[in-house]
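The chain below stands alone and is given as structure tokens, in the form predicted alone.
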Amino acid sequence: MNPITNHVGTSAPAKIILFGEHFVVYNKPAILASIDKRVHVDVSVRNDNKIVIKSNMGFGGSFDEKKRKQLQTKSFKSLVQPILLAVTDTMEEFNASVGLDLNIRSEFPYGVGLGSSAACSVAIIAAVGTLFGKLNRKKICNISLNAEKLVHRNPSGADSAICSYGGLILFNKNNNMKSINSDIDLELIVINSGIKRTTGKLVSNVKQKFERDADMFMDLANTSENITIQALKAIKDKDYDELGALMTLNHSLLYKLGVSKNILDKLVEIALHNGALGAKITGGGGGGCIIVLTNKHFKNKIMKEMKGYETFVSKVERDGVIIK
């Protein structure tokens, strides 16, 4: 199939997991939000069969068909691999094969629990798909799962869903996702510990814990489910104090699961000591970011105490993937 246009621009949002990370893989509910940081993608058709990638995320290169096949046989080491997979999967959807220039610009770092791989794949699939026709959000989300499996090994699909649809969602691996209808004004401080990690390895470590002691693990999983259900009510009631307390409780649960680190616990403690309503890991843990719920009276104080760490304030982004 020939392209119907030669250039497309798209973007997809970063995400945070408010409640339920890790346990969502075991069919427990999670609450996710898209935030106002984005990955921007521009795709143009080339006159040869190469896929040329440029990015501000530390990867790129020129890949002919031979190089692409070689990368397919290697284990995940760079975001360039799932990006190439997202491109080829999308072209196969339209029975198309062309060369492409991809320019990728992210407003947030990768490898810190903010959904960089999902945002990249969703934005790329939307862009490449629009070159040849039209893909709805459900199709974009489904195609991105192959790329996510390469990065995360056994993903729940939650990251692909939130980056595709945006807003606030309640996600269950078997029952899929539901939008959370709430006009809650959710402003969060995001603090990057500076420690990058591979989510796939963390997911595998958690799986080993489950296999070693399933009863203990399911006790934690059931507690996570109860916290998430209570958090859903707090969001709908706009009860910020309750929401903050539940976030901190969720962090304690992730500590028991073994996915926290001393630096993450330290950042959570600093936030709470300086007036935060709640604080927790977001994403896989092992490094990455924490999120802090606060109010206007303590926001600046908390951010001042986080000197030396990348810190920004973010709100829930209601839009998912956007075709410009």
Ligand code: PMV
Given for the second form:
Amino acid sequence: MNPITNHVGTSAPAKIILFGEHFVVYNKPAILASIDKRVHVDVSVRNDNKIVIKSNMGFGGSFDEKKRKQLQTKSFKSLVQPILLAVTDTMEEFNASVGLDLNIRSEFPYGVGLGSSAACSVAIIAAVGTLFGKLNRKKICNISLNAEKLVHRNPSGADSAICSYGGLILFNKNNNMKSINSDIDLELIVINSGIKRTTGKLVSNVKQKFERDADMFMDLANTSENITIQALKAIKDKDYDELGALMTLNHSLLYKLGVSKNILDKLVEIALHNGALGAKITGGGGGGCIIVLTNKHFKNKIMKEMKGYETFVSKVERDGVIIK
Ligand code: PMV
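The form predicted alone done, now the form predicted in complex with the ligand:
All chains and molecules follow, beginning with the one already shown.
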């Protein structure tokens, strides 16, 4: 198939996991939100067969067919690989094969649990798909799972879902996802510990824990499920105090699971000590970011205490992937 247009621009949001990370891989529910930081993608058709990637995320290059085939046989090392996979999977969907210039610009850091790999693949699939026709959100989300498998080995699919649909969602690997209808106004602070880590490795470590002691693991997983169900009610009731307390409880569960780190526990403690309603790891842990639920009164105080760490205030973003 030939392109119907030569240029498309898209964007997809960063995400936070409010409740249920890791256990979501084991069919337990999770609550996720998209936040107001985005990955922007511009794609243009080239006159040759190369795929040329430029990004502000420390990767890029020019890839002819030979190079692309070579990369396919290698294990995951760079975001270039899932990006090329997302591009070729999308073109296959339309029975197309053209050269492309891809420009990727992210407003948030990579490898810190904010869903950059899913946001990149979702924005790219929407952009490349729109060159040839139309893809709905469900299709975009499904195509991105292949690229996510390369990065995360055994992803739950939650990151792809939130980047595609946006807003606040209740995600379950089996029953898929539901939008949470609530006009709750979450004042969230994201704090980056600065420690990069790979989600795939963390997910593998958790799997080993499960295999070593399934009973203990399932106790934690069931507690996570209960916390998530209570959190859903707190969101609907706009009970900020309860929501904060549940976030902190969720953090202690992740600590027991072994995915926290001293620095993350310390940042959570600083936040709580300075008036936060709740705080926890977001995403895989092992480094990356924590999220803090606060109110107007304590926001500045908490941010001041986090000196030396990248810190930003976030709101829940309603929009998922956007075609500009
Ligand atoms: O990529 P991260 O760090 O946002 O974590 C993904 C969330 C996990 O639950 C740990 C894995 C998954 O696939 O859901």
